[in-house]
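The chain below stands alone and is given in structure tokens; this is the form predicted on its own.
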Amino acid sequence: MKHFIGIVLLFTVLSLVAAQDLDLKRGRKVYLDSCSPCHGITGKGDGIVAANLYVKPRDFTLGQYKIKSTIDGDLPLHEDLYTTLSKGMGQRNSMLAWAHLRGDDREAVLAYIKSLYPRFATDEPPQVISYPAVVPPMTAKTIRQGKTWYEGIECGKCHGLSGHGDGPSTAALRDEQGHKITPPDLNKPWLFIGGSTRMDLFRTIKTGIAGSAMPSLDGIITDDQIWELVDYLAHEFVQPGEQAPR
């Protein structure tokens, strides 16, 4: 009986390994067909069209992802990557939405992309940032307090006093590969990477945008203060929301 159980376990393990290999093989094919023109054959962001793109493609071997729901320094959740792949990175960005891909193809290509960065296989599970069960109400007081944070932590150095992405530090901003980057115009929420709801803004401010000039403010200001900053941004710039240009 022990030998029989051992044989069953061995075949189970071998079956799982074989299935994983098939997923990676399938994911690599999807990657080469659909992703490599921008991200490159080896995932370094050096595809044949990369030089012509204003926003440069991700280097998957660095493990830096702009949209994630985990704390600063941790890798994104699989769900974060799936959402980015499915929805893209918004207007004026080279990363298109790939929702037309079959769900199993998306899963396979993500498995392959994650295989390009060893930490996905070796790290402890990432720590998800804490969200409130209910989004705090926006009030005149939180908006006023948010303005003091916007000015106090010098958001205007990059985003500008009027939020147009024209602050005095803009000319010197570079991404992790040395490419010039421009902060988003906060008056045009339809261009935001990762969405422009108050919850989206909370996530972006708390986690930052890895590989860009947008730092994580987690530990610099409290969650309550982040919500005040969110309220100021939402009231001053974002409303009426993700509608046509106003």
Contents of the next structure:
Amino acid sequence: MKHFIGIVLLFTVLSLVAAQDLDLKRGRKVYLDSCSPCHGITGKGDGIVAANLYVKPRDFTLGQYKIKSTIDGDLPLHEDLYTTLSKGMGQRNSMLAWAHLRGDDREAVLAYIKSLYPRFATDEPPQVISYPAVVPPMTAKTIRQGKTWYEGIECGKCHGLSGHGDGPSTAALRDEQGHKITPPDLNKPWLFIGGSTRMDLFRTIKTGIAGSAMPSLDGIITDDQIWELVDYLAHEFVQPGEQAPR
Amino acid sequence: MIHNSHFQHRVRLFHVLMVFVFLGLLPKAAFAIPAFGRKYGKPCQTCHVAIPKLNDFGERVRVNGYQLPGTIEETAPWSIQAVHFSGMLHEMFVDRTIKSGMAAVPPTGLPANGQYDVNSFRDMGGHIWMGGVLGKHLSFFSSFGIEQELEVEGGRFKSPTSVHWEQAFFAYNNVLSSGSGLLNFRFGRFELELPFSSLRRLSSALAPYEVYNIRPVQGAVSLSAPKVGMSIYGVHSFGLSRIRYDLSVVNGTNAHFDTNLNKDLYARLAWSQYFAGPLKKVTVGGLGYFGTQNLRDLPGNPFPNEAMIEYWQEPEILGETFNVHTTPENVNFNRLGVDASIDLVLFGYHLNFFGQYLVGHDDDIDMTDKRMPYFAGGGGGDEGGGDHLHKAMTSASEGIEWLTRPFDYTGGFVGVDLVLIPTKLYLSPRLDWVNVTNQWADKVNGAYLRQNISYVVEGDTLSGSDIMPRNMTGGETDITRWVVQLHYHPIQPVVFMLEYGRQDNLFGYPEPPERMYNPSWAAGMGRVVSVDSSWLMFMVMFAF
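The structure above corresponds to the form predicted on its own; please give the structure of the form predicted in complex with the partner chain next.
Everything in the complex follows now, all chains and molecules, and the chain you saw is the first one.
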């Protein structure tokens, strides 16, 4: 009986390993077909078209992901990657929405992408940022208070007082690889790489955008204060969810 | 009288050469399709190196039926709510100098010193494109152009408006549901899957890929012209290698319906290898085009129409019935080519080196009876030719002797596209060359044809060699052109293009006026003429 159980366990483990290999193999094929022109064959963000893109593709071997719902320093959730893959990253960034990629192909390619950065296999599960159970209502008071945060934290240095992304520091902004970057015009939410709903704005402000000049405000201001800042942005600049004029 | 005849003949030849020169300027512009940018919400450089040239990703999208590589959009055709379309307006300013080395007199009103200057705004017009996905496996594309062109006719300028439907096809994509474009069918009027698309090249209409354009006679097949037919094409990847194939069956000329019962066959096979590191991609490929065409019926070529034949067969004029080609005669031709492309990123700058070598052969482009009568000269360009137009004839006592003249050429181009400032500024130098043999002024089978013949001009029997003014051709065999362009994209919808080019010799095929049959042209073949050109061109394009 012990031998039988041992054989079953061994067979199960081998099957799982084989399935994982199969998944990675499929993921690599999808990656090479769909992702490698930008992100490169080895995932370093140096694909054949990358040099001519305004926003440079991610280097998957560095594990830096712009859109995530985890605390600073932690890797993104699988769901974060899946959402980014499915929704794309705004209209100035060349990261497309791969919603028409089959669901199992999306899972396979994410498994392959994660295999390019060893911490995905070794790290503890990432810690998700805290969200309020209920989205606080926007009021005149929260908007006024949010304006003081926008000015006090000096958001305008990059985003500009009018939100057009024309602050005094804009010219000097570089990403972690030294490429010139510019902050999005807050009046054009279709340019936001992390989405433009109030919840998206909350997440982006709290986590920052890794590898860019957008810092995480987690710990600098409280969650309530972040919501006030979100209210100010939504009132003054952003029409949440607004699409580009067609 | 003979002198005047030659004088008029040269004037006429120069007229038609000028027509050719301007025909060579016809805009064949293509552009990025903003409709796709709007559909996917992405900037142009996602799919383009510089507009309109596609990058590697854009090529994958195109071959996958305008869908993202690896995907199959499942929208049902009956649920399509919008057909994506977009357009482009363009205008060109050209400062061009054309120097004629021919012993020719220019048309009335033009400089007589053999130099011809063009300094004008031109090629104003626009395009409308429609294209996209119609359903799970269906895609389509259509390109419609309206342009004002400049021509010289009878020594006078004209600027007619041209309306043309460049491409219109639909495709059944991903037959095997691979999502990678493994197997696709295409039907309609489309550009062949040439190694380097003429419609998406970076150079202006002044500098097409010349080796794709060479045609032995007017109206004959040009590789770069969109063709009517169907094709099977696709791509398959093996890890870091990709194989691209295309097999097309097309009408050759399709200015009208093809003039023969045979269809032309085009095949292309290319292999690409991708690399990590500075060397990104190497592609090598080959193409073959195997066709049949009936030269006599090609539109615009000077083979006799019914009126001409009737004229020649008047016994009171010629004394007997001459045998001219009155039935379709098909001749075979082929084009074979090899190509290579290398993509590098050096110091952060993307470079694409590319080159094409092509060999062309036509079995026979001269379907004439050597005894066929011809006009020794002419003037005015009107029907009948006025006082200076004469009907000449060869010796009628000899038997029919069909002229057989094969036509061969080799040529190609090499170039590099360099990204100077990503998404903004691009530099593209290129060299084109073509070497033509067996053209009109050349020997055939070791001897000049129509030499030492007798002919009659207004009752006087003259003897001598061929009266065709060979000296006007200059006897050139080589065309070379180098051109360099700067593309500047200040903002996404606008492109400024600055181009400088020099071309030694042109490839021309003078066209006789209607109802004029002249063996010096009836050979009908193109020739390399001693007309050099240089230009500085500025073009602005606005896409919406």
